[in-house]
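First, one chain by itself in C-alpha cells, the form predicted alone.
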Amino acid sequence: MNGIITGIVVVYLFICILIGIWATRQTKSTSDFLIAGRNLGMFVMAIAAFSSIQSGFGLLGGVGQTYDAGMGFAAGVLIAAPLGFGLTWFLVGKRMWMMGSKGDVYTLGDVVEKRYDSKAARGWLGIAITLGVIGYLGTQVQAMGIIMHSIFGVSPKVGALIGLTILAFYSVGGGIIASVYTDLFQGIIMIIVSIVIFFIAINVGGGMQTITQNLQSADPLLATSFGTYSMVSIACWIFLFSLGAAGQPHFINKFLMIKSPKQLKWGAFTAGIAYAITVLLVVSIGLSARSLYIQGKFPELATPDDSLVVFVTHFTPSVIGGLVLAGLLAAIMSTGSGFVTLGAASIVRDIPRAFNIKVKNELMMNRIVVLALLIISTLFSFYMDTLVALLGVFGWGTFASTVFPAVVLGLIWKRATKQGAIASIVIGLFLNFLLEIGQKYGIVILPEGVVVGAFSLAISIMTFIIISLLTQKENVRLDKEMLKAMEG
C-alpha cells in the first residue's frame, strides 16, 4: 500500500481516537452517553444523521453493487435515501422532539412505552432492535475488514478485530458523543472528497461516452438506468429505503438529541444534499471502475465490494485516495459507535424496565454490553459471510419492518394500540430472520426479486393497522401532553 495513503489513515485514526478521548471526558451521566445531554444543533445532528446512514453499507457496498450490475443499486437505494430524509424529517422530527421534552425519555423503547402505556411493546421493540444491530454492526465489521485488509496487507478478519479494538476504545468511553462527532468529522470530508473524486473517476474512465459504450459492449443493460436488477427489486428498495428510512433508530433517535425544534428547519435538506453528493462517488467510481475492467485496464476482483479500494488505491492520487479510505473507514467505525450504543441502550434500559426492572449504574452497564455487542456482531458477521450490500439491506429491513410502524405511525395515528404495535414487532422481526436466513440455506419461498425487507416491512405495516382497528376497545386514552406532542 501506498506509504502516504498509509500515513492519512494512521493520521485520521488517531484524530478519531482524540475524539473519542474528549467524548469520554464529556460524558458524565447515562442521558450523556445515549443522548449526547440534547444537545446538539442542527448543522451537527444533520450531518450525524446523513452519515449514520452512509456508511460503509452506503459507500462500500454501493459501488460493489454499481460495478458488478450497473445503476440499479443506485436509483433503488441511493436515491431513495434521501427521500426518507425529507419523508422522516416530516413525520416524526418534531414530534420525537416533543417526546424527549417529556423527560427521563432517551430510547425508542422508552416513546413506545409513553405511547402505548406498555412495557410489552417496549421490551419487544428492545429486542428487536438488538437483534438489528447486530445484523446492520455485521455490515460494519465486514466493510471494515476489507479497508483494514487494503491498507495493511492483513486478512479482512483481522483487519475488521483491529478496527473493532479501536472502535471499541472510543465508543465504551464516548457514547453517542463520540459517534455524532466523529460523523460529524468525517462527514464533511467526504463530502469534498465525494465531489472531487467524481471529476476524477469519469475522467479516469475516458469520459461518460466512452463508460457508457465500454458498458454497452459488455452487455447492454449495464447502460441503463437500472442495470441488470429487475424492475420488482427497485420497486422494493425504493419502498424500502425512503419509507423505510423514518424507522432506522440510528437516525430518529438523534431527534432526541437537538436542544430546540428550531433546529429542525434545515436539517432534512442540508443531511439530504449530503447524501446525494456522496451517491456521485458510488456511481461514478463503480462505473468507471467496470468499464476500465471492460478494457482490461482493472485488477481482478475477489469480490465486487473490492472495487472501490482498488479504483482509490490504483487510479487516484494518493492524497485523495487516503482521505476516501480514511474517511470510509471513520464513516463505518462512527457508524458503528452508534449502533453499539442502541444496541446496549436496549439491553440495558428498555428490556430489563420491560420486566419493572431497573439496572444500576446504567452508564456502566451500558459501556459493558458494548463490549459485548461488539463480539457478537463480529461472530454474526463472519458467519453470514455476504456482501456488504446485501447484509446492510437485510439490518435495514428488519429496523424497517419493526420500528416504522410501532414508532413512526404510531405518533401519527391516534387510533394506534400496543396490540397492534407488539404484533407489528414480532411479525416484522420473524419474517425477516427466517426469510433471510433461509435463503442463505437455499430455502427461497418470495418470488425473484422481491427483497426480504420490503415484503417484511409491508406485512408489517399491515399487521399494525389491522390489529390496531380490530382491538380499538382496548385502546389507551392518551393525554394532553401526548396528544399534543403526536400533532407535531
The other form holds:
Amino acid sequence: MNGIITGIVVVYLFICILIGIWATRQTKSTSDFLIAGRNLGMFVMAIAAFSSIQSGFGLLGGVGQTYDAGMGFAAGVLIAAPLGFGLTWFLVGKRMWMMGSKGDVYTLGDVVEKRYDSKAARGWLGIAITLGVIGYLGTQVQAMGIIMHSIFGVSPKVGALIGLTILAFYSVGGGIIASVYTDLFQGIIMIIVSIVIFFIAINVGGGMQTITQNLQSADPLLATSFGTYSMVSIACWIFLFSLGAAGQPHFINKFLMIKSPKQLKWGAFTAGIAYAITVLLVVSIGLSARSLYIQGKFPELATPDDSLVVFVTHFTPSVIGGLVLAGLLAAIMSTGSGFVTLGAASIVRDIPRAFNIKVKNELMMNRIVVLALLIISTLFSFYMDTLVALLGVFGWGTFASTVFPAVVLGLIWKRATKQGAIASIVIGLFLNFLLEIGQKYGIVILPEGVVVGAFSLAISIMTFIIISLLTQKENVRLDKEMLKAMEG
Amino acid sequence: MHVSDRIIYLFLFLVGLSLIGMILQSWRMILYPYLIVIGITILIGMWKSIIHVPKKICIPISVSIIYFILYGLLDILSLDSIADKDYYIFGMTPTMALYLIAILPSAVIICLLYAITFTHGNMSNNTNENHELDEVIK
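Moving from the form predicted alone to the form predicted together with the partner chain:
To see the whole picture, the full complex is given below, headed by that same chain.
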C-alpha cells in the first residue's frame, strides 16, 4: 500500500484518538457515558444514527455482494435501510424521546421495565442485546481485519487488534459521547467519499451504459435490479431491513440522547439522505469492478469482500483511495463503538437490575465491560469464516426480532403485556440462533431463499401480539405519563 | 374496539400474510402485504396529526399506493427484462433505473415526509386524543 493511503488512514485514526481524549474529559457520569447527558442536537444525532447503521457489512459486504451477484443485495438491504430511518422516526421517535424524559432512562432495558413493570422483560432484553452485540461486533472486527491487512500489510488478526485497540481507547474512556462524535466525524467522511467515488467508479468503468453492456455480456441478470439473487431473499431483506431498523438498539437508543423534541424534525431526512448517498458508493464500485473483471482488467479475488479495497487501491488516485479506506474504517468503527457501549449497558445495568442488583460505580464498571466485550468479540470473530455481509444480516435479524416487538410495538399498543414481550424476545432470540447455526451445519429448515432474520421477525411479531391477547388479565395499568409517551 | 387495536390486528394479518409468503416461497406474497405495512407505520406515526387534520390520512394511504405502483411496475418490467437488451435509461436497464431513480429516492421522500408532517406541539397534549382518533376513523 502506498504512503499517501497509509498516511491518510493514520491521520484518520489519530483524529479518532483525539476525539476519544476530548470525550473522556466530558464523561463524568453514567448518564454521560450511556446517553451523552441527553444533550445531542439534530445533526449530531442523525449522522450518528446513520453512521451506526451504515457499517462494515453495508459497505464492505455490500460492495462484495454487488460485485459477486449484482444489485440484489443493494436492492433488498441497502435501499430498505433509508426507508427504515423514516419508518423508525414515525414509529418511535417521539415515543422514545418522551420515555427518556421520564428520568433515569438510559437503556432499552429501562424503557421495557417502565413499560411493562417487569424486571424479567428487562433481563431477557438485556441478554438478547448482549448476545447480539457479541455477534454483530464480531462482523465489525472481521471487516476491520480485512481493511487493516490491506492498508498496513499485517495479518487480518493483527490488523483487527490494531483497530480494536484504538476503538477500545476512545470507547472505554468516552463512552457514547466518544461514539457519537467519532460517528459524526466518520459519517461526514463516508458521505463525502461516497459522492466522489460514485463519479470516479462510473468513469473508471467507462460510463454507465458500458458497465451495463459488459454485465449483460457475461450474464444479463447482473444488469437487472435484482442481480442473480433469489427474489424471495430480496423481499425478505426489504421487510427485515426497513421495518427491522426500528429494532436496532444502537440506533433507537439515540432517541434517548436528544436534548429536545424539536430536534427530531429533520433527523430522519438527514440520516436517510446520508445513507442513500452511501448506497451510490456500493452500487457504483460493485458494478464497475465486476464490469472491469469481465473485461479482464480486474484481478482475481480470494473473496468478494476484497473487491472494494482492491478497486480503490488499483483504480482510484491515492488520496481518494486513502479517504475511501478511512471512510470504510469509519463505518466499521462507528458501528463498533455504539455496540460496545450498548452491550456494556445491558451487562452492567439491565441484567443485574433484572435480579434486583444495583451495580455500584456504574461508570467504572461500564468501562471495564466495554473492554471485556471487545476482547470477547475479537475471539468470536477469529473463529468465524462467513462473509461479512451475511454475518451482518444475522446480527441485524437477531436485534430486529428481539427488540422490535417488545420495544416498538410495546410503545404503540396499550394491550401489550409483559408475557407477550418476554415470549417474543425469547422466541426471536432462539429462532435466529438455532436456524442460523442449523444452516451453518447443513440443517436447513426454512424454504430456499428465506432469510432467517425476516422469518424470525415475522414470528416474533405474531407471538408478541397473540400472547399479549391471551394474557390480557395480566395487563398492567399504565400511568398518565406512560400513556402520554405512548401517544407520541 | 379501539383504533389502535384495529391497526395492530391489521398489522398482524399483513405480517402473517408475509410469513405465509415466506413459507410458500412467494416473493409477491411477502412484499405486497408489506407495502401496506409501510403505510400503517406512517399512520401510527401521524396519529395525532390526523386527529387535528383528518384529511392527512391520505398521506399514509398515498405512500402505500405509490409503493404499489413502483413495485408493480418493477414486477412487470422484470418479467421481460432479460430479453430487453437494447433499451437503456441513463445507461441502465429499465429495472435498474426504476430502482435507483424512483424507489431509492422514495425512501428519502418518506424521511422528508416526517419533517413536513412533524408537529412538535403534539407532544404536550392530553391522553384523551386516542379516543378522539377512534371517532375520527369511525
